[in-house]
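We begin with a single chain expressed as structure tokens, specifically the form predicted alone.
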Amino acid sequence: MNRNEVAAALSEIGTLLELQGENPFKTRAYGNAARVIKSMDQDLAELVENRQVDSLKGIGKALAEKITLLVRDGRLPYLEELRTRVPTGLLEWLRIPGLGPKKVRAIHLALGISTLGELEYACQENRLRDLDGFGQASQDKILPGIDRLRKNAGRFLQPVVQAEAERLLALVRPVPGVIRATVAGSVRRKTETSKDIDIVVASADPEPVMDAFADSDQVEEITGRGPTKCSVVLKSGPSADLRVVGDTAYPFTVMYFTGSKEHNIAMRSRARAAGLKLNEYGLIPEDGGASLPCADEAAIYGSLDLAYIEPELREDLGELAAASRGSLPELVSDSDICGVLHCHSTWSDGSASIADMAQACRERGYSYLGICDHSQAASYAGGLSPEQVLEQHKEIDRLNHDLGGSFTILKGIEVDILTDGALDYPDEFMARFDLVVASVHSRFNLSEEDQTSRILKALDNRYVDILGHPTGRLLLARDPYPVDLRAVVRAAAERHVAVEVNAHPSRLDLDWRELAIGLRNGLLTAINPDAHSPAGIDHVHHGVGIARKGWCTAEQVLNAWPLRRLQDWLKARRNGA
């Protein structure tokens, strides 16, 4: 097992123990160990080989032995035995917002139920209403959670599908006879979630390519196989389809399986208007004859008098009209990002020191870091009192002095927007920060009118530079809170407050559709990883994908600006300019 798989296994052990009512200290030990393993910078396999796993903070001898078995053998009998003790349905319940292990265990013991259907029926029959620790409000929240769980079944976040797609590409590219290969579908378009993975390969000999694909140890089940197509279900959950075509057809197949349904319909309509028929095999004159020769996708678009359309934009939201006018934007890319903003450290709920976070940024080629730990209202996340803020600022000053200008750490804060729209510190204290991200972390149940008013009031504060995760959504887990997002984005643009694209793959918030509308009206954004560990900094990549879907250029992204330009902008906001 790799580091992430080991962390997932340890986290699962902690959850299974909690579902069985195990000692909370024991369950927390596994959860803490999972966080340590996931955020560590060392090579876990090397630590195992050198018998140094117990040198990690919080990892004792017993945990080290289990981690060693997971890395070495890829399995752990202790975990397998725990799984037999807990009904599988209870783990599914944990994906319902508001149901943690303690509540799941309480329902299971009190009502003797263990499946999603039984839980749904119990709620419909008001069985949870009178249970200790629940009540009508709790029960009312569970039913929508069940509906959402069913609606999202079979969908996976970007990190899962992107990583699996890269592994599959690595399997098929070296096969003799393969000319070229790529990922297609929603994964290539960088949608927030995907149901499956599409791989397209150019080769005159499909059989060995499909053998390499189907024989992978990533594959759980082969669900279909023909002369040129193979469909599988991966052990990690997603389905994957492989299509092998000749090199001449390859660009057309890649285009067909990349575009959304709506984009493809629009492209076929444009082809018909030009007397052509476009499909996954070619661009063919309607009066017969051979396909127009197109070496790549750019040539296909060019044959229809269109500029090349980047995969992320292929959603039929105006990209064809812009391509015909030659007015498509030059989209922001990973290489444009100069620094990262909105990161956490061990001062609040992060797992690494400010120095370690800065070093991780430097290793990735960034020139600045905005540390934005939680403010005092977020006590559950180790929010900072004013006294702690001042101590943190002294540490940042020391670190910046030692860095000698080669890298800069900005004194930031993720300040809570309180229920009435006020901020968590008074204005005279807010003036101490270089950078302020303001976010809603509580009272998601306000009406749309009250929630909108709350955020608009916060945007009026001249010390608010960036609005954080503006809808509070958690993909596949929690819907956005009710808010008039258009009004919020419009107000942010008018007040010159940036609205972040929170790049954490469970958020990807601001939604790219709303981002596109905001950018057309003068909005600025920041692609923020919301990183709580060095590894979390890499979430920027997922945020860039969403920003690209929102037609975003580097000019519109704060952290694609050089440090001096960003500092000048922040200073101007402080001065009310």
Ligand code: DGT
The other form holds:
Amino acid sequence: MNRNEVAAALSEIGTLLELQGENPFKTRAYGNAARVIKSMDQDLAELVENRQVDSLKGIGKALAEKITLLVRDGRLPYLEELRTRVPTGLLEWLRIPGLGPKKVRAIHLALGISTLGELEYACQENRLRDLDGFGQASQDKILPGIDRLRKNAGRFLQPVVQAEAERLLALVRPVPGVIRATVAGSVRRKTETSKDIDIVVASADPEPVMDAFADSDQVEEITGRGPTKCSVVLKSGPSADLRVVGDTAYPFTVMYFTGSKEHNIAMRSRARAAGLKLNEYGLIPEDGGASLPCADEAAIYGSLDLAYIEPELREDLGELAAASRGSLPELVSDSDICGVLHCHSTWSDGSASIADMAQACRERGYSYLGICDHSQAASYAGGLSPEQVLEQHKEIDRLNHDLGGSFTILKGIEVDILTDGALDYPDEFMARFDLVVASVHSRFNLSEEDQTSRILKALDNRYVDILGHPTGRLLLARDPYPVDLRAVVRAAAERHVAVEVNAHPSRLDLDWRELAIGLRNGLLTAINPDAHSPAGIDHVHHGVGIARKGWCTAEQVLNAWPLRRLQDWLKARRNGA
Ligand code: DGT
Ligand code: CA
Ligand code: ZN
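For comparison with the form predicted alone, kindly provide the form predicted together with this ligand.
Now the complete complex, all chains and molecules, led by this one.
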């Protein structure tokens, strides 16, 4: 274990002890030790090696022993034993604002409960109001805390939900009686994360469909089953809902459960204005009678004088108005992508050689590859010194020569934007690259003002072609660094610098909402897999979904251009045109 991992383990021990009611001295000792380890500037492994861990402030013999085990073995039986003694639900409670270990323990002991659901129920039943040391006010604070926790937890990244949805569809489609089937909900709208998987099937015979669904080996638990609906929790985490309807109702049900809720509300009010009632079963005249017949979703939109709206656009962000004017964009699709521009190789932190990455691109039908390894400041990622860059360029020349023009590798770089906004190599060296992606990888803690001017300064450098992952966010893990993204995107558009849609499913950065605004102001983008292996190239698909959500056309995506056009654009930028 490294320093941070050891610190995390120590503070976990402190928390677990506190939840068990251990004396405050003992628990605080672990908290302090965690802080000391986290902020120490000596090499922890070296201290362990020299048996000097107990020379650290506040760390005695017993603690030093545990730290030594953690560093050496990466595990500590004492911690593992503690974990088995504390219900995991109590650790969840700790993430509710206002609940520390002491209060958690008090509730647990007084009410004999230990899960999030039990705590919620206890609050609804006013059990905390009447509990010593609590009261109406603290009870009222806990319920919204639980809500927020639920909202953030229990969301899943695209690869999980998309793969699970495909497998479930493959199971139900062949069932006798099934006419058509689709995934709906946020998975169909390609939002960056999803709470669950919604599947809609058309069949007159629901039972066998639900059987096939519930019998899937993906299923951990069946949580509900009615005449036409089945709910399950999957082993991989998300839950999945299946709804089986007749073929006539199917388009309406699919539209309803595709959402978004906001889009549905806008659609219903448009229907109402036309004297119609739109719901999950039909489009029904308000003065009674049968639903207007609609064979598919396009027919429903058509009945309301709207062009078909792609699922990705159904967010009530102007799509109804555009569909009514006939001015919806023709969205970029997977098949428009001609090549990929931001990929790593073994020269920095990738796991495949340039030749292998190029081969993987060819197998996927692409005609070019931008190799953009890390620059020297990114030493943790094997960033390249200028000498290494020159060596790499020789290799690329050789590979391109062998490829004989059937495929082209561009000499790119993912250059670090240094703290002051300068690039990681001098300008005369930057001129050697065909393609430059500039990214922030350090100092995420600058103020919004400083971070913004840092990036704006980099955008002023004529060698920067593409701004990489503009907010540094990691979905479900790390917030964006503070930055005036709107200003950055506007500046990029003005300077004809593209902003990437980083297609890694944990990033999906630039956010699609800001992409949409940028594109209206002339922004160009590139859908970049940021691949560190051949399999990583397939992430382009997730980036395409996000670009579509941002109303993006193929014309606006650098890597949906043929090589020649891309090279002309890059050359023109270099010449200051
Ligand atoms: P999520 O949270 O990633 O699962 O997002 P969705 O959009 O898949 O939300 P979900 O699964 O709760 O519901 C699926 C769709 O059903 C939703 O997009 C719109 C529709 N829907 C659900 N509840 C309501 C509602 O109260 N009103 C309306 N108009 N539509 C709803
Ligand atoms: Ca859903
Ligand atoms: Zn990067």
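Numbering follows the first chain given and starts at 1. Predicted, not measured: the structure shown is a model, and the values here were computed from it. Between two forms, the rigid core is defined as the largest C-alpha subset superposing within 1.5 Å.
For A377, a C-alpha deviation below 2 angstroms is recorded between the two forms after rigid-core alignment. Relative to the superposed rigid core, the position of the CA of D402 differs between the two forms by less than 2 Å.
Once both forms are overlaid on the rigid core, the distance between the two CA positions of P386 between the two forms is under 2 angstroms. Core-aligned Cα shift between the two forms at V53: this is 40.6 Å.
Here the two forms are laid over each other by their core, and the C-alpha of T88 is off by 7.2 Å between the two forms.
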